[in-house]
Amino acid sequence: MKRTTPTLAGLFLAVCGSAAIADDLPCAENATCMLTSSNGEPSATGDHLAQCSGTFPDFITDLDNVPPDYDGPFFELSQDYPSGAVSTDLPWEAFDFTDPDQADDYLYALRDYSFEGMIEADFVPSANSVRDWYHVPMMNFDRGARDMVHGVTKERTLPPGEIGLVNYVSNYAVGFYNAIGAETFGRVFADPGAPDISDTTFANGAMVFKILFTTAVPDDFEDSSNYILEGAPAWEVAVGKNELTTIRLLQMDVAVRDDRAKPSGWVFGTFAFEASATDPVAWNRLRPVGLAWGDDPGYTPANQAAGDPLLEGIVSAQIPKYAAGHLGWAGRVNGPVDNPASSCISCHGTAQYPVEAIMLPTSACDTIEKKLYYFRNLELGEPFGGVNDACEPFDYEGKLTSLDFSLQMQVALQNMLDYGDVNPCTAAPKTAVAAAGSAAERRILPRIER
C-alpha cells in the first residue's frame, strides 16, 4: 500500500521551512529521514524519502519503493573524500596488461584488490578493514536512482535473444571508487550544491569497479536447465513496488588509471559470472571476458570476419560461452550487460560535461564511418566531442570538458546541472547552475543509467 503524508504526519519531529523531518521514517538510525519531492526538494508532502547520513543524500527513493515494515540494512553513502594526494597499494603493476600472456593476471589482481574486505564487509565501505572506497555522490534521481537497501542502480535492460535470454529482464550495479580515485570527486563535489568541473582528472592508480546483478530467473532463458548464474550471490534490493527483489551477480567491470596505457591513460576489464567454476566463494567465480586499453580505431566487422586481432584489447581465453556470444561491436571487449553496439571503453570515453553525445552509436549512425567515430582514442583530458541526431560529429560553441571516462560523474553532474536536482542534506539545499551556461539554452539529452 501506497504510503501517504497523512499517514505520516504524526511522526514530524519539525518541520524546517518546507523540509519534513521524521524521526520513524525507515532509515538508518545515525541518519536524517525526510520526504523529498522527486527532484530531492524538502517538502511535508513530499512522496520520496531521502537519507542523509553525511552531506550528499544516501538514497532518495519514491515511498512506493519502501517495503512495508521494512527495517533494515539501509545503505549509507560512503562519501569522507579524501583531499590531496594519496598513495595506495597497486598490485596489476607487477603485470603488462598487453601481454595475453599476463591480461588475465592484471584483470585478477585488480578483483582481489576490490574484493579483499569487501566480500566480508558485504560490501559496506564503512565494514572493511582493508583499505577505503567510496561511492559517487548524486546518483539518486528517476530511473537510475538508488535503492535503499544495497546502493544499486539501474542499468541497461537485457531484451530476447542476448544471453540466451526469451524474456526482458532488469539489471542493477553499484560501483566503488579507491582512495585515489575518491579525491577526485571530493574536489569536483566540494560545493555540495554546485561542483567544480575546472579539474576533473583522476590521479595514476584511481581505480573502480563495479558489481552488476540482474534479476533474471532460470525461466527467463531458451535452456532453462542450465541455468548461467546458478550458484551466484544473491541480493534482496528494493527496486519493485512495497517488496524486495532478488537480484543475482552476472558481471563486475573494473577500470584502473595507468601511466602505461598510451594515449587515454586507462585500463578497462570486465568479468563475467561462471556457474561451472567450483571457487569455495562465489564471487569469486567471476572469469575474464578481457580487457583493453584502446578502441582499435578503424578495426570494423569486416577484420573481424577476416580473423584480423585487436591490438588494443585482448579477449580471454577463460570468457565464459555466453558472454563470448555478448562481446561489442567488432569483436571489442564488452559485458554481458552492455550494449553489444558499442565497448566498454567507447562508451566511457563519451563521458564529458556538457552532455553532447549519445554514450553509444544508434541507430542513426548507418555508416561504417559514422559508427567508427565512436571508437576513436582520446588522450588524456580530451572531450569526446559533439554528436547530433543524425550522428555527424559537430563543434560545440561552448566548452566541453572531459570527465576522465567517468560516467557516474557524468550521471551526477546531468542530474545537478541539466536537470535541476537539488541535495536535500545541506541546510539550505540550492540547484546548480551550469558552468558551461544555461540548460535552456541548450539541448539536453536523456539521462543516462550507469
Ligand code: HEC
Contents of the next structure:
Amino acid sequence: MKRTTPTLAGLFLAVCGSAAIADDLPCAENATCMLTSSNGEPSATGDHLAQCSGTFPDFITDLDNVPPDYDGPFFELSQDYPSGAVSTDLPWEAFDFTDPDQADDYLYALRDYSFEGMIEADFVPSANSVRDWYHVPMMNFDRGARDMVHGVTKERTLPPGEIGLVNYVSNYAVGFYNAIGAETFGRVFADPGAPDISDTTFANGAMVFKILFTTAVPDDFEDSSNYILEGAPAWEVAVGKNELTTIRLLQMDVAVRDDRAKPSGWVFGTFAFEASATDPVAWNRLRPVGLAWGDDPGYTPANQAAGDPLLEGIVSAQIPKYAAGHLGWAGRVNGPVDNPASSCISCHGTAQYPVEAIMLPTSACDTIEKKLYYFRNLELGEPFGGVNDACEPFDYEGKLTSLDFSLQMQVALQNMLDYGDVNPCTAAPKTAVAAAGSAAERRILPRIER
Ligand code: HEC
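Alt. form predicted together with the ligand, vs. the form predicted on its own above:
Following is the full complex, with the preceding chain placed first.
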C-alpha cells in the first residue's frame, strides 16, 4: 500500500525548530537518526535522512528516496574495523591463478569464501556467523549515495547496444572487505573527521567482493524471450522516487591481495550471472568471466586482432556469452557492467590521493601511446601519477599517495577532503582537512562514478 508524502512533510514539522534529531524518523530503533543537508551537515530543515548506528553514517538518503511508510529493514554499515594482526583462512591460496587449468578454481574459491554464511544472512554482515565482513565508510554522498535498505551505491549505467540492451538501465552494488582488508580501513579512518593516508597498504590476504545488480527487465533487451537474468536473485532497494526498486544480480567482482601477483600484488576477477545454470541456490549461478594479475602493458587492439594471447590475464572458458562480448580494452578482463575502454586493473590502478587523474582514458587520449599509459603495471604502493586534461602525464611533486587499488577508499577520501562532505555521526561534525595539497593549488576532479 502506498501513501503520498504527508508523512514526510509531517516529519519536517515535527523536527523543525527543535533539534535535528527525532525519534519518529524512519530508521533503525537502535540508531540515532537526524535530518541533514545533502553533504551530511545536521540541519533541522535538511532534506536528507541520516542514520547513525556507529562512528560513520549507515546511510544519508534523500527524503525523496524514502518510500512512504517504510519501516525496514534498515542498512547498517559494518564498521567495527579490526586492528593489529588479523588472520583468516585463505582457501584460494591452494590454486595457481596463472595456470589456465586452475584459474576457475581460484575464482570459485573466492566466490565460495565470500558467500559462506552470507547468502543465509542476506548479506547482512552481523547475521553471518562464518566470517566477518566490513563496508567502506563515507560512500554517502551525491548520486552514488548508499541506499537505506541494502546500502547499495550507484554503478555505471549500461547504454543501449551493450550486452544486448535496447534501453539505458541503472546498476547498483555493495562491496564487502574481509577482516584483513578492513584493518586498513580501521587505520585510515581511525579519526572519523580526519583520514590518515600515511599507510594505505593492504596486507597479503586482504580480499573484497562486490555484488552488482541491474534494473534490467526482459523488455530492456533486444531479445526479450532470452532474458539473461531469468531466475537471478532479486533485491528491493530505495533508489527510486518514493518507491522501492527491484534489482537483479548480474555480476560479482572480487579483488585479493596475493603476494604471488607480481608486481602490484593484486588479482582482480569477475563473474557474470548465467541463466542456464542449474545450481539450486541461484546466487551460485554466477560463472567466471576471468581474472588478471597484471595489465599486459603494451598490448593493443592490433595484438588482439592478431590473436596474440594476454600474458597477465585469463578469460574463462565458462564465460557467459553476453559477458564474452563485453570485455575491456583490447580484450582485457572486465565485467558486463564495466566500461569497455578500461579494464579492472587499469581503472583500479588510478586509486590515489589527491585525485589527479581521470580513472580511464578520456577522448583526449587520442593515440595508442596515451592510451597505453593507462595500462602500465604499478609496483606495490606506487601511485598512478597525474594526468592532465590533454591526457599527458605530469609530475605532482611526489605528493601523490597510492590507495593500493581501492577505489572505494578513493571515493570516501574524495567526498571528505575534496567535496567537504561531513560525517554527521561524530560529536562535532566538521569538514575534514586535506592531508596533501590544498584544494586551492590543484584541480578538483569530478566525483568518481563508475
Ligand atoms: C572504469 C573504472 C572501473 C573499472 C573498469 C572497474 N572498476 Fe571496480 N570500481 C570502480 C570504482 C569507481 C569503484 C568504487 C565505487 C564503487 O564501489 O562502485 C570500484 C569498486 C570496486 C571494488 C570494491 C573495492 C574497492 O575498494 O574498490 C571491487 C572489488 C572492484 N571494483 C572490482 C572490480 C573488478 C573485478 C573489475 C573488472 C571486472 C572492476 N572493478 C572494473 C571503478 C572501476
